[in-house]
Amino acid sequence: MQDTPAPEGGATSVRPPVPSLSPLVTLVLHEEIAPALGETFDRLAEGVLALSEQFTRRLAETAPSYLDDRALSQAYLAYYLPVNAAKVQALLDEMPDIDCAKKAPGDPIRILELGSGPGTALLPLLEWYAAASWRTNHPLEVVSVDRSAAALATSERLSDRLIRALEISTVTTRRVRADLERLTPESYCRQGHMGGPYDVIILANCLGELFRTARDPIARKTAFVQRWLGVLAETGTFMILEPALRPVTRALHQVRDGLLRDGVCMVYSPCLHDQRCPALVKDDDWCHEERVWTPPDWIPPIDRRVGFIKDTLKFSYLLLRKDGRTIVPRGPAVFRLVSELRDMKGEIRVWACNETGRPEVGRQDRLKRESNAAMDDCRRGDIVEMEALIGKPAKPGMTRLLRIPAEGSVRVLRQV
């Protein structure tokens, strides 16, 4: 099964709005971090730098939870939570809507948030639920699991404020303190917690932190996801979100390959095929997203203080399904663009990916026609149909280059 149908003729899809935190989420978060943005701003900036060091350069270390440290927790809430919440929001908009056809009125929508932190996914989840067309017929039940008691307490405080601000009374939130490396669906149920099935399971910025010291981290991560897929509803979505860092993202590619090899799920998006990930062919390659966003007002001043530029959302992700649904109809002419357009001398090129591999696709300026002009406005992550491509088989060790001829066509099926 697939979702978005191909546009008719030369029509293109509509690019979705630029992600940004809603006014209510921004207000709730600002109330929590206001003191840190004032008198203790220097300490906040130091915390942002310390977290950046931990997230990017000390990946192999098993560090105590930064969310249990007051200063680092405030830095995370002010700088990293808005960024990561916006990523979750973008993926909630991308995933298929909840299938309520088999639910009776009053049946709950159940969400499981693994490695929840201080509410990173819960805040956009609540807004997503408040805007859902089926909300009046189905209450929401969310279970958040994390090892940090401080993070769970912050999650409760923030979500309670947002629930009141949204004026939604049909939401139940519960929190479970547990070590995900030791927790299994079976032990989770034995403790008396709701065992599913869950309509959505979210694992955000967590998988890369698990099983770092294991003899075979990839096998352990793959088995972890596979176990929790067992409590996903047959028409549910399992969302995995990770930073765009090369080692973390390549590990996610390997987990993907293991899950598909074992036949336990399919990828709804971003992948348009179930073959081995072609980004793993070269050791220095990886596939990630980069999407523009509108940050809260307090992010740019922090950027200026610490020397960062947080003007885009960079991440890698998987939306997994068990029912075979895919984001668009797949086929050898349907590609996902996995790089930005590059202006060459008299030509534009882009890396693309589908069931045929990961070729580089180019169109010479002199061959631009109305039928292929849509390529000019493409971005990384867009899904396009490109027909009548020409090219030769790649030589050993070389990348396959395909070109769009004058009679070739480019149609944008889905934009990000």
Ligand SMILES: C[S@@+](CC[C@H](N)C(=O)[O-])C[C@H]1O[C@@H](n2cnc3c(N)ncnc32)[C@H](O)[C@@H]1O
Contents of the next structure:
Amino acid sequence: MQDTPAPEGGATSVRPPVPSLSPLVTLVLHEEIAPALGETFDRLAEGVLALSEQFTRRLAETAPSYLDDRALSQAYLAYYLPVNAAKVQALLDEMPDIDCAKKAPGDPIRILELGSGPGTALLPLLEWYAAASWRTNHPLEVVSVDRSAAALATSERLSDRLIRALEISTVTTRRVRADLERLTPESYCRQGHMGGPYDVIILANCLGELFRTARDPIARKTAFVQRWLGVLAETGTFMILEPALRPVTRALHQVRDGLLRDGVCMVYSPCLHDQRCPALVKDDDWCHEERVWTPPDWIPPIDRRVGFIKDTLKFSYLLLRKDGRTIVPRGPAVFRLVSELRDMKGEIRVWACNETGRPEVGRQDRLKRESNAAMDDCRRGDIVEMEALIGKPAKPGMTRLLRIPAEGSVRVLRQV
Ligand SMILES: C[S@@+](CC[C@H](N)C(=O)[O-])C[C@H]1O[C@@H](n2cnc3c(N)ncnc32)[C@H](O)[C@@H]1O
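Given the form predicted alone above, what does the protein look like in the form predicted together with this ligand?
In what comes next, the whole complex appears, and the chain from above leads the way.
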């Protein structure tokens, strides 16, 4: 993938603003949940705890239709939707812009939201569309698929309100109630729905709930993504977002490896290589994001009541493409930082991943120079070019430690 052009807008070393829900999305959502935040706050807090139990401990069970339950649905809207919407918003900003070159004026931009829930991705999507430079030339069509009729009804209410608030009349939204374990692109078309091609497909916090009780869940999940990749436009992006929980994230790594093995797509981001995921080598390892965000005002009081802290966006993700585009041109000196920086008394260290493997990279304080000082401000998720690293190949069972010498350089290509 060395010949991959720089992404739209080019690689950048400017840290993007801290994500937060926009004022309009906050307003629309607040209207929906205001009663639950008032008199029934205790019930809401109980619902958050029940959902947390569902999402973190009961991962092996078939997920019940919790969004059909009024109290749980309110808890989801108040506590989980905002954080998930902010994650989608961050990834919409990260993915390459829609390729309008081959579209005629008036051709729609088509988006498919699988496992949409109450329209979590649709809200940031509408804002993204409202701000798009190509909006005046292209209407937007979004299809949201979920098995929960109640969630789809909420999605319709929220998106209708946001469309009115944004004053965008060129949007069509549709809902399809279906079981994704059975629905295929072919049966979906037979029901009269648009078979694509879709410019963006979003599968947010849903893959982990699918095929849980299948004999080979990873094979089923991989085949599922592969099938829906079939209706992605050749220059489209398939976004998969999952919670940062270890088992769910490791399953995503395995699905990634399966898709790459079968050659059905490439990773645009986060990975900077197409080899097997190094996080799968050890059973207790996994690779995830952790980004700061500003939660809406009503989240900290819920946190205090239930004893959680939603002060960062923790997630794992894949942006998949079929055209081979990658977030930055790849190379042996270009790494993604996959851990926080650790201060080791006299040295800072970080885990970094690329086509050469996943070494730990350290820079001793005494060897800090202008050329490598950029390392001090790096964060998990940043993409950096590090040259002149020194170190020995790893012994079997040992991790490789590379060091940045005084003459080594660290250049930030992209910050999160
Ligand atoms: C955790 S929620 C995520 C909702 C939304 N995408 C988000 O990120 O907030 C998982 C969603 O997947 C849906 N889902 C789970 N299994 C499904 C299935 N077999 N068919 C259709 N939808 C399913 C649930 O109804 C729920 O709306």
